[in-house]
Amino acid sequence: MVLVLTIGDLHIPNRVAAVPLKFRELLVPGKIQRVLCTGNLCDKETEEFLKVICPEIQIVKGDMDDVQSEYPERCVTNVGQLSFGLCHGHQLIPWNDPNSLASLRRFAWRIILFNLAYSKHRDMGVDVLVVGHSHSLKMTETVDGGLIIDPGTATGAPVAYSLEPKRPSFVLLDVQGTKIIAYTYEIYGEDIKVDRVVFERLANTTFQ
């Protein structure tokens, strides 16, 4: 068993001052052993919050994040029998478009990335894709067996072309050989609302 935390598009300062007291009670170090963050911190400082959860992390650059930072665009990583791929997702043409993000997970980068110097015949090739931008939580099982997560907004920021804010929301990965025990986290009020879905024999699948 890992415990994946999957989080993002925090904005901080920028947009909201901190990360919810009611998130900041749960997400305490020593619990969770991996952490893929969807980009826009936007600060240091939120990277080191996320670090003393869990110093094993991946962070991905999101639109607004430095462009002097050295996130990488995108990632791919294992976490037990499962390959995880990550990305903002900003990227995307169009963003947040189901076909595209089934494209990004299965197919090459080149297909569906609109920044040439990405044009590569590259693969992402991974059973679940971690991505956000939408700041909406969203999971979506794929016709072929694989998984995508958009855990929304950890701190409840609205979008760029609107002053509303969204619901704080992360989910939490329980991965168990190719089975994923997912926890959904949104806050509603003064309440956190924990929803439990779960994905068994995800596709664990090579792709040529």
The other form holds:
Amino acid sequence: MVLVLTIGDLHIPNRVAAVPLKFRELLVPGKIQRVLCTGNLCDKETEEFLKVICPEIQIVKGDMDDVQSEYPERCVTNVGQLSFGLCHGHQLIPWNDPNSLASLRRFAWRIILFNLAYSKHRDMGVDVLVVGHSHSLKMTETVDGGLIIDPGTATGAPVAYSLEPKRPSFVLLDVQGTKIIAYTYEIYGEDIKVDRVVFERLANTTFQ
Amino acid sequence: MMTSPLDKIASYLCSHQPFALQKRVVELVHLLQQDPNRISSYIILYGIPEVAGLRALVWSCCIRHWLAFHRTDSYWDGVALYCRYPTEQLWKDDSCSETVDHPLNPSQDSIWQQYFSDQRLMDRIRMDTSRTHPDWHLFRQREPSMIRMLFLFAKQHPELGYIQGMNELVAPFVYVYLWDGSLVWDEKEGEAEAFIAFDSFFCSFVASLYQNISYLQEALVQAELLLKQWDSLLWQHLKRHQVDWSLFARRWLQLCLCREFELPELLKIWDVLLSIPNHSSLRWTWLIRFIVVMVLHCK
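Could you output the structure for the form predicted together with its partner chain, given that the previous block was the form predicted on its own?
Okay, now the whole complex, with that chain kicking things off.
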């Protein structure tokens, strides 16, 4: 019964001024127990805003984040009986490719990036992978019982290679044992649309 | 001679006790069934014999006698109803509704808003119950039961809600029904019985003090008049020093002396208090007189 907020790609103040008012009204402290942020906050104030929502927060480094900010590249954490992996996704070439995302979920420690050494850890995947960078909301179930969640951009910031504005969105997960109920919040014009999707029978590989 | 279930339980409870004690228990149980109106005078004179479980039986009989029929499973039904996590309710009633009720829903009739305010209430209750008799292991073990009882009471009586101090009033019931009465009932039934007892005791007796400030003031005025009648010297002394009765007597009345006496003595006082029928406000009179006697004793 844990409420986990997945949010990211805010790009404040580089591409957008602030989080939409409708989202700020919803995101009040006291309701959410964990926050997983996919990165690209680009601002200390935005980090404070997210910390106010919930003090238990994990942020990973995106490609546009401040060079001085000390976020890790990747993060693995347990929520209830499931293991969650968090990564921004710009490190995987080609960007937003479903196959490389799926293999990142399965072999979370094995991806070789630039000078990162091959990890001596055991080959442990995660049950749920949370990535960003595509700026579009997507939730995919993999064939081996895993889940890949992309909460999109919470501010509607455009991607690096196009000026087209994106739809603001984030995902709230209600983790109950090995069942996840995902509530997706998107802004269509002036209204917020909330949708609920249930993912049952997720595989259980808790990170030790 | 026909033995009722009460007789059977009572004889089981005191089966290993000395004969004189057994006789007293039989006498008490007989009186409970035949002539309940005289039970209070019996208890004032002789007290309830210290046999494990007997006090719980006597309290239950006194409360049920003065109360309409209460089903014990209504307690656990209530707990199941109010302590549900929102998604289970949604699965049951949701068919194809237009809008999805989500955890961040700010509207007041959202199930999730109810859930979060219930969680805040639970936190307040938990904070108080952790401070009730902090040195007694019994109460640390039974803390979940206390929290459940107080939460259900607050939900069933929204006009009263949860008031700080209810945790002290619940403690003797937890002791008597869940510890002392563990020979008579198992854990679940004991908790239901304790809740019924607490519910009826609070609603019929103490609630008026919390709801209406004038009742409290009236009671204090009555106590002052009594003291004037019994010991005018002491009354004048208090008046001269402008001692306000609500400074000390308010806590005595509102908590029914829970904080003034240790649990063993408190139970003896409550034996008498609960055995007095409430419908003629005799209980109030007795309690007020007791308070005045306490003041006299402090002299």
